[in-house]
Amino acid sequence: MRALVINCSPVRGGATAGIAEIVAGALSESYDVKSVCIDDYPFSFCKGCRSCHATAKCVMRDGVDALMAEFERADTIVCVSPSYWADVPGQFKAFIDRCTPWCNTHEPHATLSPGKRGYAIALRTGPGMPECERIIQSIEHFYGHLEIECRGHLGLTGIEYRPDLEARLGEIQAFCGRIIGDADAG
């Protein structure tokens, strides 16, 4: 089994990256894990040309193709996203926009192999969960249109810096245990 863990933040050393590292480490006991940062894949913004609605391919060839190849190789995908103004970071949103060729709302569309499982982890600095829930909804909406089965999510509040993760380590590890349990259950 292969897992893809995505740091949806362009910050490679922050709290989001720390959570992605914890998840990748925990899952490595049961999965072959690939951990990436959204900023590892340079790509352009969607031009809105809708060529992909007729061809199931984007007219641009760039990092989106490479990242989608990672999605294809993975059985389980875990997106870890911080809150940027109560939603996913712009870099991740731009990636989602570029995934229109794989979106199941038009024919023809590109497809991923069936049976993929998706998980979302959202974090924010403040104390309220509604912001995390909005981020989770964005990720799960994205998964749905790629026909990735949403299997679970975790919202974490009060996290600004890596040291803040220590108090939440048990919660993150328990969530990883659920992901591993889902894989073991078939």
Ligand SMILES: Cc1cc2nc3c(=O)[nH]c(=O)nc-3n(C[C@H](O)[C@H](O)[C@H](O)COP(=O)(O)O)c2cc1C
Given for the second form:
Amino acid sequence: MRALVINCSPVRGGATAGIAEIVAGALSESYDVKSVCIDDYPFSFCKGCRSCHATAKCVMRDGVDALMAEFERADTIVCVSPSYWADVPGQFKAFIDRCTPWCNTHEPHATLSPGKRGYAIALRTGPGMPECERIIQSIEHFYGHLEIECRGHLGLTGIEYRPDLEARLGEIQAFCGRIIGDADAG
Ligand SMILES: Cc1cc2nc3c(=O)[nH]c(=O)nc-3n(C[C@H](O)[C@H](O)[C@H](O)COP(=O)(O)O)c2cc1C
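To test you: the structure above is the form predicted alone. What is the structure of the form predicted in complex with the ligand?
Complete assembly follows, chain above in first position.
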């Protein structure tokens, strides 16, 4: 079983990266884990040309192809996203836009192999959970249109920097336990 853990923040050493590392470490007991950062993959913005609605392919060839190859290799995908202005970071949103060739609202569209499972983790500095839920909804909307089954999510408030994670380790590890439990249940 392969898992893909994505740090959806451009910050490679921040709290989001810290959560992604905890998740990757926990899942490595049961999965062959690949960890990536959204900023590992240079790509252009979607131009909204809709060529992909007719061809199921983007007119641009860039880092999106390599990141989608990682999606294809994975059985389980975990997106870990901070709140940037109450939404996903622009880099991650730009990637989602570029996944329009895989969006199941038009025919033809590109497809990932069936049976993939997706999990979402959202974090923010502020105290309210609705902002995390909004980010989780964006990720689950993305999974849905790629026909990745949404299997669970976790929202973490009150986190700005890595040291804030120490008190939340139990929550994050319990969530990882659920992911591993899902895999064991088949
Ligand atoms: C550009 C920017 C915008 C942010 N906007 C919000 C926000 O709207 N609400 C919030 O609670 N936290 C916000 N944060 C804080 C991050 O969600 C928080 O620091 C997170 O723990 C870690 O982000 P990082 O891993 O990218 O460093 C923002 C941070 C940055 C850099």
